[in-house]
Each structure stands twice: as structure tokens, then as C-alpha cells.
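First comes one chain, alone, set out as C-alpha cells in the form predicted on its own.
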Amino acid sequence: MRAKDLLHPRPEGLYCPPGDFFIDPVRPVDRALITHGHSDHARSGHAHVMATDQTLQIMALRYGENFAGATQVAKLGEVIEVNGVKVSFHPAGHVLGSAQILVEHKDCRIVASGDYKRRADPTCLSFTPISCDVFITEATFGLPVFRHPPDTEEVARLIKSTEQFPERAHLVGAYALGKAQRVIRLVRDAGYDRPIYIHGALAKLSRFYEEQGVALGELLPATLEKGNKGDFAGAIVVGPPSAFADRWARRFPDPVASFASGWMRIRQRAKQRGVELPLIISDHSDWDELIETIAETGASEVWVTHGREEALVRWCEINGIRAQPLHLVGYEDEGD
């Protein structure tokens, strides 16, 4: 069958007509298959949701226990039939519980990647390449300028800065699901054993990561209910990026503003955000990893979505791979 008859874009999201389901729909639908727990992919209000157990638990933490009419756990690698269409979930390496979704029907295999990265990450399972006819790839960092350095080097810069400026608090902006826990774990793996202070918005998800076996060390609330500003001198404080733009950040002594994001490769972005210590740490693949992944899947056709679509489409065409942008709307960069 033709790939577009198996999956194609609709206003609600990527739709499978023979299976009558959507992948990561942006509006409430009857049946949704969800790749991961970031809010631009995982929304509440669907009648039925299928996802990995960790993603379902994350959705319950974020939206409440009644976020969907019914839920179904998809075990990694297990084939499930949905109205005669075979689907299976495979590790995406993006955040805890994240998965690619393989859709098979008749003689057609399509993999919807969701968001993914190829770097080793101590907080989630590593990406597994899946052979397919059509690979649907994100392109958040789909330009040759984006080549992420080793995350260990970026974290080493953070720790070195705390040693150089022991009188200053280091405020690290990191998204609440995935990025914050990854940064904390990387800091621990670099040998930092002091308490790390976290914004309240990170507490619930960080506890969940701990429950899932991701050790984060001693985490303390970044509050001033007891003590004073001096208590945070030399400390690492992690919080959502939005928190550092409000009064909450003013409680810390001469703070070093930091932000962990692939966008920190662009100096002008860091400057515009007032970031003194940019950390190029991303939960998305960079340019080299995107094109390497496309080659590994063996796909003869690539559909590119939410990101810098044009450059990746052009690379595919130059290399003899049919490609097109999907122009899906409603997806942001919560976990960049």
C-alpha cells in the first residue's frame, strides 16, 4: 500500500486511516498513540491513550489521573494490533519513557520517531534504529550549524565555574521533564556530591525519576524560608527557564545565569536571554546524528517534521532519498 494511505497529516495530528488512530495528536481524539510525555506531544482529553508505562505515569503526574478516558500500556518491542494495523514502541532516547512508533500494514513499514537523540543518557534508554520504508524524523536541529559538543564537557564548564566563583549561585535553566534530571545526573557523574537545589516545578518529576531508578543525589528546595541569600553561595540551582525571568531568581547571591539547551550553540540566542554561561546540552539529535539515523533506518523515503525541515529534505534529495516536509503544527521545543 502507499505510505500516505497508512499515515498522513490531519489538523488533529498524524492519522492512520486503516487503524483509526492518531500519533501525538494536538487535539482530543478517540484513540491516541503517544511517543513521550512532553506537553506538545502528550495532551489530555483523549478517549483512549496508548503509550509506554512511564509515559502514561508522567501524563498522570502532569494532568491528573483522569487525563484520558482509558489507557493501554505498550511494552517496548511488543507488537499490538489496532484495527488490523500492527504497532510497536521502541526506545527513542529522548526522555524517560520516550518511544518511536513503528506502524506496519500489508507491505508498508513506517517509523514515527517523535523526538529523539543519539547521545548516551544515564536517565533513559538509548535510541534503537528500526528498519523501515518511511522514516518520520524530527528536525529541531536540522541545520549543519548544529553540532552538539560532548555533554560531559559542558557540565565540566559548569562545575569549573562554581569553583571559580564560589560566592555566586549558578542558576541552570532546564526543562522540567528530562533535561533537568539529565543535567543533575551528569553533574553527579562528574563527581559533584554537594546538595543541588531545585525549583518546586521540578520536584514531582524528579521524585518520579528516582522511583524509576535514576539516582539524582541530594536535592533540596531552592527556597529562602529558612536562612538567607548567602546559603546559596557557590550552589547549583536548577529550575525551569521561565523561573529565571521572574522575581524568584532575585533571591540568589549575584547569580550566574545558565541555560542547558541545544539553542545555546547560537550566541545571539544566549545573549538575548541574558545567559552568562550557555550549556549546549540537548535532548534532540544534532545535524550529524539526524543524517546518520536516516541512513541507519534504510528508509527509501523520509518525512520531516517540526523543525528546520528544508535543509534535511534537501540533504535527502541529494543523497537519492525521497523526502518531504509534513508541516505538522502545534509542536514546540519543550525539551530542547
The other form holds:
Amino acid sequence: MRAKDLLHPRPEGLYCPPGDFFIDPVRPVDRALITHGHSDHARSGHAHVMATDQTLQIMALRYGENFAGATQVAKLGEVIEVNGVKVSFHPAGHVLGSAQILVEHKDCRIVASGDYKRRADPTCLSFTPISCDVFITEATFGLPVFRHPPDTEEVARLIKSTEQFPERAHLVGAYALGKAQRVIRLVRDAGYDRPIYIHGALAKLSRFYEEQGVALGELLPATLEKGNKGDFAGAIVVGPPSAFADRWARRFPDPVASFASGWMRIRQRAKQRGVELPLIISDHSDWDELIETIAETGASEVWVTHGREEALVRWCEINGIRAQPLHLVGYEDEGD
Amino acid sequence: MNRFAELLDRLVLTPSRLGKLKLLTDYFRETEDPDRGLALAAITGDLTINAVKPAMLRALMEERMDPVLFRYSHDYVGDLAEAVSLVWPAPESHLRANRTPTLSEVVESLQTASRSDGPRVLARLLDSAESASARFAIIKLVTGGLRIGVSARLAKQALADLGGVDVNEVEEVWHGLSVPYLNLFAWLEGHGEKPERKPEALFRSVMLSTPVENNDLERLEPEHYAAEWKWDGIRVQVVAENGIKRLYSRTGDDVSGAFPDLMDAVQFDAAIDGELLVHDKKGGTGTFSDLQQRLNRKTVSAKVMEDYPVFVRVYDLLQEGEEDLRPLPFEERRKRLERFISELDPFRFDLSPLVEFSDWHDVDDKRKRPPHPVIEGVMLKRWSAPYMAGRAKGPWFKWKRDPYTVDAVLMYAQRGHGKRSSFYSDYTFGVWTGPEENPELVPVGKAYFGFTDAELKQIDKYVRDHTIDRFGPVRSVRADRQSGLVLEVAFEGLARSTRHKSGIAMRFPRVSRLRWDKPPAEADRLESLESLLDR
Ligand SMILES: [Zn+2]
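Right, and the form predicted in complex with the partner chain of this protein, after the form predicted on its own?
Once more the chain from above appears, this time first in line as the rest of the complex follows.
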């Protein structure tokens, strides 16, 4: 069977004709397989949804219990047949519950990676490379300039800054699902045991992470009574990035604007957003991890999707691997 | 190197002066000699390293990486130094250094490398750096220009903070120092003598004035004060001693190099304080706009010197020969100055005249109606005051003419930094131009202060409610004849500018009033600003 007959793009998303299902569709469909809970991948309104237990729970938290007509839990590593096509979910190391999806039919193996990263993350299972014929890789940071430094160094800078500027609140922008909990967990691992203040948008998901066994230490709501501005002096406050450009941010004393994202690698990006303390912490693979992963899967063909396709396609060509961009629409990269 | 790299990274993104000072002071405290002194020299521009050209850097990169992938990378990042620092490949593990070199090791390698060796030495240093930040700092050192928004003055303030001394003390010893400033740090940390001033044409910290505020003059006797025009040029100090001649800016930077025409006329042993100005075509005093032709240049062509000859309008004499005149009262210094200046080339040095006046009302009238566009008010100097460094209140007052104002329409707003990062606080405003019946707005300036916190909130809300487009941190605000916010903008003067579409550049614009009441169609036209240019 030719790979593109097994999976190919449609306006709704990546479609499998023999299995009659979509992977991470951006519009409501009859049957959806979902890699992870970020809103650009996991949408509500599908008739049937198959995903890992954690991803299903995250979707329920975000969209309400009735986010889909029916749901089916995919256990990691378990092979499930969908209309005769074998599918299985494998850890992607991106956020809690995230998975790659292996689609297998008539001797053709395709892995759709979803979003993934390779370095250790104390808040989710590590990525496992799956051998395949075609590897569909994300390319959010698919340029050689993106090489994420060790996250411990980034967190150490944050903690140092709170000691250097004890009178200022440190506002850390981090996406609500995954990044926020990872940053908090890394701050804890660095020995910081003061309370961490969180924006309301983080509360439900952080509680869920705690229930799933990711200890986050003492979290307090970043709300305040009238006139107690001093309380946040020197404190770490974590919230969704959008909140920091908002009126919400005005309650903090002379804040240090920080942002945890792979995009912070580029100085101009940090400058444009008014970020004073960029933290290069990403839930996506950097360039080195992308090319290492492509090599490890042993895939003879690579399809590159959402991100900067051209550089990765070029790298594959130089290294004798067939590659093409796969134009999928609607992925906005909520997760970094 | 890692600490220096981190310092650069943080400085470039830290908007507030206080934040920068804290970062610098902490760095100087935590870093050992000679690294901290080299960092200081790099920041103040006193570190000499043979430059590596951008083309060389690109060539080094293309030896190590597919040129197409490098082009994608460079195009994306924009800045060559940053792009190279990010993509530079880690060397094979057996070639890897076991640690990033220190700043002094980097500087020494670069300084001892011959010009032809430069690129190879640079490549070796980049191989040994463990982080992109360290590589970026190394490349910035060899390509020149750190561009971190830290002036020499700010660095000196950080040193003063480190040692708990006044910044003027640092200024005074500065010219006797050399890289890496071991004796300076020893003194500031309390385990060394204060460095000696080198006895040659040193800078003297300048005396500054305070503005006249409400009721300041009521208690003062007019006859205790002399009045002079306040010249809107560049405050300078000319010092000549034993054949060494220097022209200093008010912060003590040596700017002699850009004014050889003036320096040739320095044929005396003295220190004088005055205002740098240019002559206009008729030999009179040119405007600030003319003076700008001579500013911010390291070197100057014969043509520019001929078209815009500079001179100093002198108002004080600090030293004559061996004698320090600063302890003398102004009255005495003035007499000595009048005698002294009569010997100098009158084309290059003239005397700032005294302004006759009867009482404070008379002074008030005069400062409001200055007789020349390059006059921005009057100075009042107490006859009995010695020349004192710093800004004491009482001996010298400045009383400026009222600022110019224009009614302009808010066009774009940009988010601020630091405390203001959640507010749209930087405003681009424009005035009408084109046909009366169908005019359009042309931007004439940008202002980010002058309003109260309460007004900031109101404007912020206005911006959010009237956004018609957004790009990055900037919002385009509705501004047409029917709808728009009129800002009364105060400014100190105008200069012609080829860089701005309007053809003018405003000096020191700030919002003086919000004109919620004024329909945008009634804001000013460009012609009314242009008429100020020709005054
Ligand atoms: Zn994601």
C-alpha cells in the first residue's frame, strides 16, 4: 500500500481512507484520533474520539464532559483495529497524556508524531522512537537556530533574578497546559519552596497534574485584596502569556516580565514582546532533536508539518531521505 | 565569559535605568579582576580588538554548515552575529574544550592575533564556548558595538554605586585610568588608594543649574544675580595644559576628534566652560538644526567644517595657567574671563553677554521672548557663588522660555516596558497635510511621557477601544477628521530631517494636555510647524 493512500491531508485534517478516521482534525468529524490536549489539536464536537486517558480527561476539563459523542481510551502501546487499520499510541514527551500515533496497514507503517520533544520532562512520559516507513514530524522549531539550552540553566536564571530583584514580582508567561506545570515543577526541583502564585486560567489543569502525581508544591491564586501590592514582591507568578499584556498584570509591583518559550531563543522576539527575562523552555523538539529523531525512526520518507518545513526538508534531502512538506491548516501552536 | 554573556543578555532587555545599574553593580561585585575591568572597557568602548568583518564571519560559517540552511537561519534571525552564535556547531567531542574561556582569555587571544589570524582565532574561541550566549558575546566583541543601551556615564554610575562614592569622583579620576582598571576597583572596594588624577588637561566636573520653580525668586534679590542667555547648543569644556588640548562633553567624554577646526584655535593654557555653537552663512549664530550637522560624528570632512564652522560661546573660566579659579566668586571669574577672552581668536571663542534687567518681571519678559531661535531662556547666576560641581539649588538657575506646542492627532500606540508593559504608553502623533478639503495625517513625532497615571489609563482605554489594526506591540488607532484623539504636544524645537516623511524632527516632545474636547479636524497643519523651522 502506498503511504499517501493510508494517510493524506484533507481540509478537516490528516485523513486515513481505509480506517475512515482523522488525526487531530481541526473541524468536527465522525471519528477522530487525538495526539494531545492542546486546543489546536484537540477540538470539541467530534462524534467519536480516541485518545489516551489523560488526554480525554484534559479535553473534558477544557470543554466540559460532553466534548464528544463517544470516547474510547487508547492505552499506550496497545494495538486497536479501526475498520481493519491497526493503530497504537506511544508517548511523545510533549505534555501530560501526549502521544504519537502509529498507523499500520498492509506492511506500511506511518507514525504521526503530533508535537514532541526528546529531553526529560518531570511532568510527562518520555518520547519513545518507533520505527516506521514514514515519519510525520512537527517542525515548530525546524530551523538550525533553535537549540534549546538545558532547562535547569533557564530556571536558575529565574531564581537568581528573584534574589537580585527581591522587590519586584516575576511574572512568568507559560501556556496553561503543560508548560506552566513543567516550569513550576522545574522551579521546585531547583529547590525553590516559597509559594508560587498562579493565574486563574491555570488552576484546573494544575490540579489535574497534581492528581496525576506531578507534585507542584504550594500554589496560591494570584489575586489580591485591595492595597496589598507588596505581597507579590520577589514572588514568582505564573500565568498564560496573554494575561501579561492585559489589565490583569497591573496589580503587581514593578514586574519583571518573563516568558517561558522556545521562541525566546531569538532576542528580537523577546524584545518585541517586552520580555525582560526570557526563559528558553520549550515543549517542542529543537533542531538537533528533530534531526536525531528522524534518523532514529529509520523512516525512508519524512513528511514535515506545522512549522518551518523548508529547512527540515532541505536537511533530509542532503541526508538522502525523501521528504516533503505536508500542508495541514489550522495549527496555531498553542503549546509554546 | 559566561557571566559577561549573561550580563549582556540581561542589559539589552532591561528597560529601566535602575535595573541596569543593579545588574552592572552586581556583576562588578561578583566578578574578579581582570575580567570585570575588561567588561567595563568593552561597555565604555575603550577595548581595542582587531575587528573581524561580517564577510569573514559568514565565510567561517559556510565552511561549517550547508549555505542554504545558513541562509534560512540568517534570514529568520536578521542579525548576523546572533544567527552565527545560534547555529555554530559544537565541535567533535575530542576537540571540545573542558570549559568556556574567561573574558580575559578571550580578549588576550583576540588582541594577540594578527589580522590574518583573526578569523581562525575567532573560530577556535567559538568552538570553546559552551552556550549560544557566550558565542554571541565573543562575536560582539570582535565585530564592535555591543549595543546594549548602556552609556559610559551609566557604567560610571554603577561603579560609583559599587564603591558608595559620588559619580563625579569616578569622572574625575577616569582619564588617569587604564584597562583593566585594577586600581579603580581596589579603591572602590576599599582596599586601595584613590587613583591619582593624571595631571594633563583633565576634565573638571561641571556646575549645573536648577529650573526656576514657583516662588523660587520671591525670596531672592535681583541685584545678587547676573543674567545671561541660555544657549541651546552643546555644553562643552575646553581644557589645555602643557600643549595637551581637549574638548570634553558635559559628562567628561573627550570629543576633540570631531572638532579639529576649533582645536586648532586653542592656543592657551586654561580651562573654559561654554556652549558649542555653529556660525551661520553670514557669520552670525546658527540654529540647533545647523549644529546638528556637526554632532555624532567621529571624523569630519573639510566641506562640513567650512559650511558649519563651530565656536564656543564662553561663560566661565575655571583655570588660568597654574591657577584654579573655581573657588573664586562668579563676579571675579567673570572679570578674569572678559580679560582672558579678549586675547583669543574671536571667530572661535566669544563671550556670552550679560543680559541687563531691572527686576524679576523684566527677566520673565525676556526669557519668554528670546531674540534668537538658539536661545532657550535665561540663566541666573549668583555673583558671589564659587564654581561648584553638581546641581546645587541657588547658585545657578535656568529659566526657560515656554515650550512650543502643537495640537496633533494620535495615530499609533505602542505598549510600554517594565511597569508600563500592560499599557499603550508610547504615542505616535501626526498633523494634517495636503489639500484643505481632503487632508491626511503625517506623523511628526513620538511621545511617551507628560501625562499622569490617570491620563495614561484613559488613553490606554481609548487606544483599545479605537484600534483599527495591530502589528506586534503596536496598534493603529482610528484617526480621521471625524474621529480621533487630539493631544497637545509640547516640544523644545524643530530640526529638518530627511529621515522623517514630514521632513521635520521634534526635540523633546511630550504630551502636555489631552484635548478630549477638540475635534480632530481642528488639529494643526504641517505648515504651522514648518513656519517654526525658518525662524
Ligand atoms: Zn502541542
